[in-house]
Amino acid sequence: MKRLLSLLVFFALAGSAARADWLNFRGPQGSGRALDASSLPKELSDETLAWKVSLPGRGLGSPILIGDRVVVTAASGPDQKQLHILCFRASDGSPLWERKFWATGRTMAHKKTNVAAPTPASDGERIFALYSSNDLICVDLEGNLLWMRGLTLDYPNASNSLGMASSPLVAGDTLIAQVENDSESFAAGFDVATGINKWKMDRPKAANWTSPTVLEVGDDEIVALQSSKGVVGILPDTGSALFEFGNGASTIPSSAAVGDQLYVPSGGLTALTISSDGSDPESEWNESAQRPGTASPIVLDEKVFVINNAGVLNCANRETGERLWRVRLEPPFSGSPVAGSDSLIYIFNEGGLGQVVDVSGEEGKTISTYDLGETILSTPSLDTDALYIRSDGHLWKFAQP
């Protein structure tokens, strides 16, 4: 009996360790890349659709993955004042818990977006849900409320008429959020345990829907905040600025970080190398032809990819920015591409068409398409062997049978 129990514990731990947590928008470093996801489905089809569950209201934030939990947010009601956090079992889609809250801030948003636009974040122990109403809610993995901040109560002019969409992330023991708009614009670092401000900084007064990314420079984590003015790199614990790139940047697609390199939607696409000594970033190249549309760029091995407003996937040399090839996809796109470790890119267009692109060869090739038949404005999330995507009405999982 003891041997049997030991084996059961071993396999349970092994199964848990094999999972790849995806804790914020676009996963590790905000890169869109899951380095240990090598068994993803090579096609999207009825056979690889593992499960599908209904969601209340609306939402376009991506799901996050914590062990065998999949967490998404939503907003419901005529004015989207009912805020939801929902948790499902990843293996079979069964509901684990749901928590509901009332919005304390403004719920106005453009009809294309909604109040549950930001992707939640996690540190592996807690879940942090930020909404366009500037309500910031922290629950534990069982859904118990730990703390809540109605940021509009503290910063009453922090909003815009189209709706907020920047997603938070966790670096160390700090939750970082960009609450940037054309009035009371700021970024802040919150203590993950209490929700109290660790720091707050003024930001450019302009609507901004980009999300922070994390650079790994030596042993340090540096958070990059992007805006129309450019990019500022800060220490997550104090908010102290380490570097600044002042050539301007997009306010829709976010930068992609890979180690100490940052690929910024600026003048097309600009590649920067960041050091930890506070010196200005070193610009490796700028390529005006590699201009992202809404989707954020993604880096795979020695290649960098962008999708322009015409729905063309451009592949460029990571070292030089020189275009290698391009292939036309089925647009339009609001979400961003993601990829595992086998040179397959996954992207869903606004009409719900999932597309799998093989980028391992001399030319890109779409190898699979699957129509979900629902509006999709979000970005997929990846596990070691599965892909998750949320539409307006459902959460979907695709995996090898």
The other form holds:
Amino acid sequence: MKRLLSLLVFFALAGSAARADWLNFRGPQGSGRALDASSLPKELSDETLAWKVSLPGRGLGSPILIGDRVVVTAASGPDQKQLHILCFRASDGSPLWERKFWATGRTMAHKKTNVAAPTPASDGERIFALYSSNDLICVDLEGNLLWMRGLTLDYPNASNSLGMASSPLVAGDTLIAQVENDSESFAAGFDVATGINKWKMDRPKAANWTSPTVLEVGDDEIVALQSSKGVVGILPDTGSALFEFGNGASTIPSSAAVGDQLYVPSGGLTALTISSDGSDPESEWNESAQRPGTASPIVLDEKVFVINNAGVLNCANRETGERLWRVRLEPPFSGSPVAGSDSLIYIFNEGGLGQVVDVSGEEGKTISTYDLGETILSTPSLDTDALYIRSDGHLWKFAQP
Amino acid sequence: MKHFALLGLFLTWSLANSLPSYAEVSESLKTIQSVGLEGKGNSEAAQAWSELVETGPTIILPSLQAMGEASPLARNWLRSAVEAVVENARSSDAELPTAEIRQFLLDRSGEPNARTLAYDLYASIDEEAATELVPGMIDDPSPGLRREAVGQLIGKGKSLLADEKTEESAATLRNALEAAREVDQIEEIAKLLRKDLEQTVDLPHQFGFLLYWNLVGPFDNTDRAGFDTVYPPEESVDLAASYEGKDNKEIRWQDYSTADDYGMVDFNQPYGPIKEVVGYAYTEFQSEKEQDVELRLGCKNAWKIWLNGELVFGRDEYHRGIRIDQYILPVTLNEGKNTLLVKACQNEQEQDWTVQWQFQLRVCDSTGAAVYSTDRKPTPDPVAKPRRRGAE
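How about the form predicted together with the partner chain, since we already have the form predicted alone?
Full assembly next; the chain just shown is listed first.
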């Protein structure tokens, strides 16, 4: 009976999942843009604050959205050894379920970050929660445990004493995670159903906090793995390398993918076009002035945006890299910007100030700010008509009244 | 009152008799206990997990008991099954086996994490009754439970301090310090005793840091190659020997001791803040018996550690941070003499936050209690801290 109910719930959710699921860090293609988010609130305010709920611990990972479910992770306790996966109803913020685990790997991290730094991922049926302790946990949408890996138990030197932060994502039926650090550094593809390795590859022995992005090249999905060495494009099912860009890249902001184009934080910003034939990527342009700070770049239509370490939002022509305009925001930023179908960029600074920037005109203009009054080091997530953000203590939803 | 007691006994008896036997759920529990590395047994465990959760509250006690013979991964499977059952029971107003949970909690032979989970469950059912149990946990083998009791004592000590009852406050905090196992609590108590009550605290002894060593260095670590290079101390330790060190200089073992609160063994003190070098530290530990212990190391340089000539672990990460108990390494000590050799590598980075070339090491039981060498010497008198110098 319970299984039947679960099945019915699944199909009900699957129906609503067609809305605008946000299934991993920075949503579609891991790039921060949701074209089907067409009714977002144009201001952040008391009026558009739909609800907020308390969280049992800190975290930097974004919430993910699956139908009417919002899932977020947290870590708590004196050494952050308590790992949480929390699921709320998107419509009203009511709690649906919570699962807790003891960390099996190292929980040491710089005090600014947290063991719940990576954003979880989903394939619409399952939720994959990865932590800085390298615990990788898969539950279904009801919170039933499907599999668990302790990647530091499996690979004892895979850790970073400053903390890991790379977020996994799903491509096809493979969950891809970059577990990159100074010592036992690797990336792996896991069978989404069993958690068994489909492939595992050595990666540069250097701390790396960037997350994979997905390129859509023809009918193929190619996953871009970024590191200090550059970018490697792999086939998600096998991990086979399809292309390599070897000019080096940042280890903090991640690339943004749009179709078959990849905007890489490399020597400032470098635009690449990827083909599916295994040839080297074509460098469209490199612009040293477009150097992102911690926040990852984002592409809106014909413009590409980066936020530098001084908190200046730089807008450049996507085709040429030529700077179009700059506008100063309220820094500092640890999270990255996101945008829906219109020309509004949403970002929160570390002090908790939400900022909405209209980038449709010849220069950018901040049209709304809202102080949440709590530390925010994370990136928002978007539904068709709502924005979700997690602070140190709460999960918040903003929507049109 | 007597009737209530009889009713309670009857309910406990009834519940106990309605519980499935261990054998009835044992197959599911065994399946979960069998999960292994690299995803081994995940699919079977998922099925078993589902069976346990569907069975309902009667699996709580067997699952807690099964944690005693479960790996850290398997304990998590069992924990989440227990918590899913509790969540389901609450949503359907089903009865939870409160008496059995309490009984399990009070039995100190249970697995420490399982007992902490039992406490949390019990507190969620009857917070007042759970709180009443806390003072009795001051010497509990479960770190999580002991932490609750130590926390209460710290609170009491602070309250007495606020009332200017300094002697009683100091006595209470001394008791808390004796019982404390977790670093943040020890630090909080030591700070109160030292700063507010002007008491002395032998923190290195409290933590059990190894304070007396023999050091030799520097060997070469150009291009970080020294981490994998086998220098003579790795083959045998002869404290009277001399070696050819970096730049062909003759180097010898020298005595070293530290009075640092956190037991920091600082190679920069004898050798200066040099770069691209390797140093070794050697000490001996007399164990009163053969025993399982944990070597608890903190180090922000690349390091290796050997016990009785056998490599325990090594890690080639540089300058990403250091803290007490950063690495916890289970080992078995021989009765009597044991040798410990630590290799610490300094790299080429020149930022001011990469000057440190140091480590800290203590020997603990699995609860974090210090295990002392039978010939442990007193903590050395503190000396002036060396001036911090920039990297060369």
